[in-house]
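Single chain ahead, written as structure tokens, the form predicted on its own.
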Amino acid sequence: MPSNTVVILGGGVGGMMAANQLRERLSEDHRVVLVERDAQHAFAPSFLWLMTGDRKPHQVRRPVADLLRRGVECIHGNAEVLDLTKRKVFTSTGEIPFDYLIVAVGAELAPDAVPGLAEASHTFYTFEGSSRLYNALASFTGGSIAVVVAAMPYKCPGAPHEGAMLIADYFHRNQRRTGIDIQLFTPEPQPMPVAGPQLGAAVVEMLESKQIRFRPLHTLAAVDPAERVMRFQQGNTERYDLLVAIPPHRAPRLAREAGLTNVAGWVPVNPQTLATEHPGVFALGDVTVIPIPGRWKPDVPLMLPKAGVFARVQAEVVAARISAEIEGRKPDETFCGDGYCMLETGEDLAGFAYGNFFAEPSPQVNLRQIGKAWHIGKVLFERWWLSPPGWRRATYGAMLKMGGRLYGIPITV
């Protein structure tokens, strides 16, 4: 049987996941090829900790080839150039020729889209960018708080309100809540609409309890960072003396020059199979644009959540259908569409939502009573992520699985 290289672009947890199944999976005698520009790996579910000064830096981060299976060769460097032509990557390092490709390069932040954004705004959507925020916050002595949600698409649909709930949670902690308006704002029509109306109308409770005001079908325009004044399309200007964005999102450069995405940015794919339109080649995780039924406008059909939950699924499928096709098998290996999230409120406790975001006529999710075992869970999962491959790893995804079972939920680790 001839060599293979399976080439992987982007160490997030879809890319990591990817290079670990595909070496499980596949002999020594195939190269898999982890690219990826940062040494270290930040777990971003984490970040919303660290913005309230639950988690300190050091604990939210691991040097990525700690989370590797050996015989995974990590190349930390920029992908440059994407020949799909000749199926080579081009890298500050060097070129790569591949057999076959995963594009895991997820979304970047682009802050620079909406005039005065950048110089106005914190963010609790990067690393950096949470530690910051974190100081902000224990400096804050009054006054309104914008959490704004500045354009769609954007990762982790239950982020904005969890951000606005634990913002809310830290001044109740430190006894410093009095004097602070916290408002969310988002071009949506409510709370991740993807979900459907009933866990909307769930999450606006929630919202409201936390005396957080939610203000829907609010677009961003433009923010004066001097008078901190925000402008929407709608025509309404807004003060604000502390102002946490999430940016507009975009595909990397790579994946735009290459050819990949479409006219909307993002890549499509083959929503069972995660396949592109050349051969060999597959995207998955944030990079990717996958339509689901229902619309949440009458002209603006759904698409599927951009959230790690889903790129690690998708990658074990493509890790399972390329290491088929290697071994001269039929890839039978599907994504099913199924996907949980873990939302939380604030006071050590959390929702969870889950669902088939593949149902007809329109996605199915449910929301499960607010409590304390799933803020546990998603703290488990956090540690589980965190730990090496290895026994580490089998036992908290045991744990996870025991805990989805006590629920009656299908958890996947």
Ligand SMILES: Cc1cc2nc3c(=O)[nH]c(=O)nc-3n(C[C@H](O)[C@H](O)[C@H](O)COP(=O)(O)OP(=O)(O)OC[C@H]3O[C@@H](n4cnc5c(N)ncnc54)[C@H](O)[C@@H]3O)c2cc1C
Contents of the next structure:
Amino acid sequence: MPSNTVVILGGGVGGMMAANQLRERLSEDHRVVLVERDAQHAFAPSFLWLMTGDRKPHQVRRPVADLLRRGVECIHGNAEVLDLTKRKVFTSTGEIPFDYLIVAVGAELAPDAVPGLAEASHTFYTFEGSSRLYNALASFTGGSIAVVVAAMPYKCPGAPHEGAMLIADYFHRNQRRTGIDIQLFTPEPQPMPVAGPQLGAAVVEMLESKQIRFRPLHTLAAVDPAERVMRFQQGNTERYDLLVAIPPHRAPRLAREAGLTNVAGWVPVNPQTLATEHPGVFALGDVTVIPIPGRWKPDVPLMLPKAGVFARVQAEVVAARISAEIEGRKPDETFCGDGYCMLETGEDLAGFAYGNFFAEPSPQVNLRQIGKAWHIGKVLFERWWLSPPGWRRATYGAMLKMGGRLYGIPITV
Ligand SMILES: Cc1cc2nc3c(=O)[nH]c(=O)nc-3n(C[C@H](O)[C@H](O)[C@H](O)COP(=O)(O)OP(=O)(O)OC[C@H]3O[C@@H](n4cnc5c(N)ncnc54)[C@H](O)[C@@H]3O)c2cc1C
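To complete the pair, please output the form predicted in complex with this ligand; the form predicted on its own was given just before.
And the full complex, kicking off with our chain again.
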């Protein structure tokens, strides 16, 4: 059997999982090469706890190399150009030819896409941003806090709601909630439209129970940092004292310039196999766009949310399919659209949403009652993800699966 080189671009949630799965499945005759520009991997769901001081920076990051299986070649560098005709990637440290390629470069934040936003806002969508926001919350003396989803699409449909609730909880815990008004603005008609009206209403109720005003159908047009005013496309303006933004997202330049993206700027793939239209080239996770049944506005179809839970399972599917092809077997693993998310509400409690996002005629998503168990599940998940391959990771994985069985939920780790 000839030796194959599988190159994975991006060592975040999906890329790291794909590399580890491929290394486990393929013999040493084949190379598994991961290109990642950051030496440290930060676990994004923990950014919310970093913002509230429930985690210290060192608790939510690990060196990428520590999280990879032995035998994965990790190149610490930037993938600069992708030549799909020559089947080569040009990185800041040299060029790499590939037989198979997995594009897992995620979504990048583009605060510059809204005038004034970069200067005016804080964010809990990055590691550095969450650390800075922790200091901003600590020194906030009262007034109006606006949590703003600047544009669609954005990753993790639950995170803005969790962020607003955890900010409210932070001030409540510190006996500083009085005199602070918190509002959540979003272009969407309801929270998490992909999960249906019932779940949306339940999330609005959660927000209201924390005295957070939900302001749907607001698309941010510009911010005036000097006057502390936001202008929305709908024509109205709103004042703020502290602006916490979920900035617009876009696919990284590498994917756009390689000609992989569609008119909307994301990489279309086969929803079941994650194959692009280029032979042997797959894409997964946040950089992709996958239409699903249903609409969130009469003229706008639903897309699979950008979430780690999907990136991870898609990585398993792609790794299984590539290794089957290399070994001369017919690939039969497919991505079925199942997903779940723990929604932190503060006071060490969380809700739990799970379901099938490929269901017809629209996604079937259920929400379990808020409870401590889901919060503990999220903490266990964090420990599992940040543990190196080996017994510690296996132990947390077993605990998560056991917890899932106890509550009748198929948790895959
Ligand atoms: C605050 C917050 C909370 C979240 N909570 C949840 C949650 O509870 N559940 C959930 O399922 N999801 C959650 N998410 C979403 C989740 O983190 C992402 O959906 C997931 O990380 C996507 O995985 P990915 O592999 O596609 O991209 P990423 O994990 O973003 O990885 C992309 C990687 O590619 C690298 N890269 C990019 N370009 C290049 C290049 N040119 N060269 C080299 N490397 C490059 C980046 O450095 C990065 O490491 C949350 C996100 C945020 C911000």
